[in-house]
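A lone chain, given as structure tokens: the form predicted alone.
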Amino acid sequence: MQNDIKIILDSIKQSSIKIKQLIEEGDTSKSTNQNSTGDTQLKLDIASDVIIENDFKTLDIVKQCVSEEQESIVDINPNGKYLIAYDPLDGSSLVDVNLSVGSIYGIYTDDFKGSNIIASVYVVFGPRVEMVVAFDGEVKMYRLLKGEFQFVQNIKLNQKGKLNAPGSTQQCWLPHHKEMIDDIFASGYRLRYSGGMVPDLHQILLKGGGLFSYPSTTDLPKGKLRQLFEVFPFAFIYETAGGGAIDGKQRLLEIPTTHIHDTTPCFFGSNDEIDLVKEVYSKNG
């Protein structure tokens, strides 16, 4: 399996170098298309999606892939072993204001569901391009240097962090969630919120811990972030790094998936923060 994952990682590295160039030189305007959830796709989203899919199509070990930007699963090789769900360019609307964006990948076996994820990867495109990989009990970070991804460090979360990244529309927060976030800030946590899931979660990981939340809200009771492409890959990374990932009460990787574009409320963090979320949410239905 280790060799298979290396083959997939090499493909992701290859795609990432192409996407880096695309971000630097490509068209950042909107297309006339919409994705499965009704969001207008940027031309960067579509072009990044094509790059990744075409690179995966060269791998015999990949059975199927599915992208946040597509309506259905793409069959690649019926004899392949791995299923890959990916968000080709998360936060792409931030490119125009020169903020960091990223790609997210979940590698699954048998079926697309949280309990079947065996590895996950994300790539941050910022002042530096960095790739974080969770596999075989470790989280490792690589940096693109002179055209190649080179190992930089292992990542482990502390028991307690200092950063708080509260996502979603605040006016739609439920009262107990708002009170919890206010209390977290009152206890000395610092705000970290760029509007990009990848850079915010990346900073929490590298700074040792904290909390990222995208809760159930009055306008989006099931949250906004998609299970297969965003939530499960980061849940796997945070758990492997020694932290936790829940929907408020339940472990995210145990949540059932009924459709490839299912969403869920989600909280990622170091253990003290996740314990706090469990305590608050267990008292409030």
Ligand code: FBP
Contents of the next structure:
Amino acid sequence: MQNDIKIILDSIKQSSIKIKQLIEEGDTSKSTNQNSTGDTQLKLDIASDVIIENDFKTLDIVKQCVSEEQESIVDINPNGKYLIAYDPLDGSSLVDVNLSVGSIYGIYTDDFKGSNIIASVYVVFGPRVEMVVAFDGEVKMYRLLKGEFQFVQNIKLNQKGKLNAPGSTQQCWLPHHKEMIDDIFASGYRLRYSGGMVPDLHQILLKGGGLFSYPSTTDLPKGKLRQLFEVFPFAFIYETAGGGAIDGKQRLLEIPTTHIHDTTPCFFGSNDEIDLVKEVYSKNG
Ligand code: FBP
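Having seen the form predicted alone, could you now give me the structure of the form predicted in complex with this ligand?
Entire complex below, previous chain first.
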């Protein structure tokens, strides 16, 4: 399997170098299309998706793909072993204001569900391009230097951190969630939230810990972030890095997926912060 993951990683590296160029030179305007969750697609979203899908299509070991930007599962090779769900350019609307964005990949076997994820990858396009890979019990970070991704470090979360990244529309927070976030700030945590899931979660991982939350809200009871290609890949990374990832009560990687574009409330963080979320949410139904 090690070799198979390397083959997939090589494809992701190749796609990422092309996407980097697209971000720097491409058309950031809106297309006339919407994706399956109703988001208006940017031309960057569609172009990034085409790059990734075409690169995966050259791999015999890939059976199917799911993309945020496509309604249905894409069949690649009936004899393939791996199923890959990806968000080609998460937070793409931030490119227009020159903030960091990223690609997210979940690699599954047998079926698209959290308990079948065996590896995950994200690539953050910021002042530097960095790729983080969770596989076989380790989280490794690579940096694009002179056209090559070079290993930089392993990533481990501390027991407790200092950063708090509270997502979603605050006026739609449920009372117990608002009280919990206020208490976290009152205990001295620093606000670190850009609206880009990839850089926001990357920062918490690299700065040793904290909490990222995108909860159930009155306007989005099932949350906003998509299970297969946003939530589960980061859940796998945070757990592999020694932290936790829950929906408020249970492990995210245990929740059922009924549709490939399902969303879920999600919390990612160091263990002390995840324990706090469990305590608050267990008391509030
Ligand atoms: P995409 O819709 O671009 O896939 O990304 C969703 C996202 O931008 C995440 O990157 C981010 O964490 C979240 O939405 C921010 O949502 P909000 O602005 O409601 O906090």
